[in-house]
Amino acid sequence: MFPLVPNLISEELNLIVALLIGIAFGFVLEQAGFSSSKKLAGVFYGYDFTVLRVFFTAGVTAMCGVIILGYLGWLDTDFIYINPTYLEAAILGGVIMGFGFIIGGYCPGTSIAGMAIGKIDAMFFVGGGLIGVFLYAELYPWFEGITNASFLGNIRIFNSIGISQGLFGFLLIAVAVGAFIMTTMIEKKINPDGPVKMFNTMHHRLAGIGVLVLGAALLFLPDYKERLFQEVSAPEYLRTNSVNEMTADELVFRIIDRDPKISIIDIRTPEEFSKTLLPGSVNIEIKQIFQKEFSEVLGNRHKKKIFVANDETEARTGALIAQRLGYENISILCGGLPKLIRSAIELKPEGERCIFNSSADGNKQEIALRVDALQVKDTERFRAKASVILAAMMKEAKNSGTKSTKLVKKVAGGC
């Protein structure tokens, strides 16, 4: 189920499964209470903190499940959708939302849960809500100014004040178990024949102290795309892990040979890509090799994957990774693209040279590959005429223009 690595079901069946998952959502809210408008004026009148409890459990458990499953590599973070921030919007949105909440005693899921089970005063909470959608699309031109000022992106709390995203959620854990302890106080003063009476004081100790063990567990839970990246481009592992290896000169044949069972996988960044580009590569950056877009270039089993960089540690750490990922048939261009355009270019002698080789057992050294006099011979001659040829294709293909990979579009939600 998207975003889940691997997907566990269709595209088309999300729907359906959404669909059973807002009925489920809906029934656990009336049967909590929540379709009575006094569940949610009971926060703001200091009787009832049920709802308050209920939010935070809500948020702290789907974050921790967020962490967890991003750092085993079963989530794809990257396509979570994140609503865009407009400050001075989203600052009198939740003044007026809050003046709703006490005023009317519901939000928008618990209403609906109210109305289904026919409450009048749900009922007319959704036709306010309504008619005031209504009248905001037609008055839209007057609030246009305030809905788009200060706009500060799809931003994440935790990059926003510059701490690591484990750090955040054993704070926010921290803060959730604190207001958890004020409002019972506050709670068995106001109403103390409440919710609150049935509170087992040992469980909630205990409680707390489980979430914030996990809290503090969430601190050394680095995202896995980070974790796999900083594994592999370690120096160790790029010595002690072997990828098949490709030479300029024969990249150089089969790209002139328009072989059809190669496919060139650019790992710089766009604009250079844009610079300097081999015909029928395709702009991969590392952290896009994780993507699901990617997969089916990627995921071709019977074509050759070469991966091209500006040095070929970078395009054995790219390499790498997609081994990790379960893709096959992966090699590397040795020496990098600048060497292959001064080589097969430029024509500017350099003994072809890879930085790792395997040899037949399998450890890693360092070798210059050597040739005799006939062979030096015969490359000088064969690089002088594809210098021409390939010249001319990067020409074209540079003039033709590149196209990018169309992005899987991130589905927009949230209450």
Second form
Amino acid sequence: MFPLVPNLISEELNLIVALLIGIAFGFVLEQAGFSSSKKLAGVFYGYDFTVLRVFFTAGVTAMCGVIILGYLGWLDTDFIYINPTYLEAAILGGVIMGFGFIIGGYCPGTSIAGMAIGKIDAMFFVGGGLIGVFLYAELYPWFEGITNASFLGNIRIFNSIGISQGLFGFLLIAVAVGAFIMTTMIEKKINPDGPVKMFNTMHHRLAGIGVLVLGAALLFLPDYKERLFQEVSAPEYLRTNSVNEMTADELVFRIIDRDPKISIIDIRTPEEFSKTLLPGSVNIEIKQIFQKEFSEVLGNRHKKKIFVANDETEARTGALIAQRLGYENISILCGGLPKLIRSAIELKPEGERCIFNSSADGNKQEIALRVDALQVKDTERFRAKASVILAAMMKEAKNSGTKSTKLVKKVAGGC
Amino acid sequence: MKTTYMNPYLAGFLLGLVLLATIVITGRGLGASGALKSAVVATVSGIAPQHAHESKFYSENLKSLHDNPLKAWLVFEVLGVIIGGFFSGIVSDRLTFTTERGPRITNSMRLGFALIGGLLFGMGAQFARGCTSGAALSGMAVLSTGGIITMMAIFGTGYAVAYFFRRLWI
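Which structure goes with the form predicted together with its partner chain, now that we have seen the form predicted on its own?
Every component of the complex follows; first up is the chain already shown.
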């Protein structure tokens, strides 16, 4: 699954990739006419809307690619760099850059493309850019506060306004196509000899319709994770796909025994986890199972991973997702955690027998019952003793705080 | 000089593919102003290492660039932009030393304004953590809230003040 950096491409190779990507970037910028400040400034005066056309088309193309590859599960969108949102700084910086654009006629990327073909004004712009960074750096003590104010996280726009990713994508495409139509009409009026003269109206109309249809298709593309989650939690899927199970007694025994061969994966919410947790358990919410940072814990083949949740269905869903993602040696706790606590701590067992998936287990079940009958006394003694030890261990685990998982390095990015 | 440029929608589509390839391969977006920052950090820490060490801005950036500001992803990418732009200039026969300006200003005025515009862009990009490429375009591709806010602020401001700077261009 993509991206390839940082796990598959080394830092050195990544620099070569950067050079090659830069060459393609620079070539396209120059071919588009972004090396010309007059052409760039035209977007603000209506005589040349090239900037808007190229910029919007590029943004929409890349966005569609990200959404579609995410849907297919080829691109891990949790792992790509999402520009962080610092509200005041995003607005202030944008306003300053807006002035810079209209006064200077370039932006940094385009000025470098202009410089490459000998535009002297572009060279001055780049020089000014260096001075601007230097001034900012020297005045940083004054600017630091506002630069770092109102950090809202690496949030995404569709979450900020509370609509689905697909709907936002579609709306953005619709706005882009609308803007293309409107600006073409404006440009025809202001500058009839401008770039619009070259356009093949028929082709553009067809392309516009095609893009809108593609955009409408985005509406029906949930994220890969959403899709897998829905698929796995369907009753039919839960019924036909089996997961290994572990009884509460066995789990309690292994915990008390401090068995190094198990790791308990608690898939409840962090709030629930912080209230009651089993000793040595790791909290990985059901939606976090996808995240690469937990692959070390979940991918450890030498340990049996026991999924613990409020009930068996929840644990089973989580375990099936993990299995779909290729993780092995996974079991679930029979009956769920609340039941384990009732039977093991409060000593109120309630006929805890696992739901066996196949009838072939019928025989086994019978044997198990007979063995149980013989051992019922031992079991009771074990439970009585275990409840005290487990209660103490759980108290200790709760006091020592939630176990933090080691983070795998994330992709760096930004300007 | 009469030159023809690529159809803007085709150019935009290709640019979008370049950006998508960048995200898919490297997990990050395109950028430009970050290379300027690297250059400044490298220069200052080369000339005045003591000052760079004491300043929070330089020391933080040196740390994030592993003490080697020129060996940064964006520096290599921008070197590529120069090569790619130059190559495109050869292909389309656009290699000349010229200054573009509006009809009502002189060349030296244009160069002065280009310098001021660059200065503002260099500063603004530090606040917004990226410029038109790194914050606005790449931010839009991954639907980052901050990136899209910055994009709207850049273009919104441009339109809002265009009237007052019309003498520079028309």
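Positions refer to the first chain, counted from 1. Rigid core: the largest C-alpha set superposing within 1.5 Å between the two forms. Quick caveat, the model's predicted, so the values are computed rather than measured.
- Gly336 shows a C-alpha shift of 2 Å or greater between these two forms [criterion: core-superposed Cα displacement of 2 Å].
- With the core held fixed between these two forms, Pro279 has its Cα displaced by at least 2 Å.
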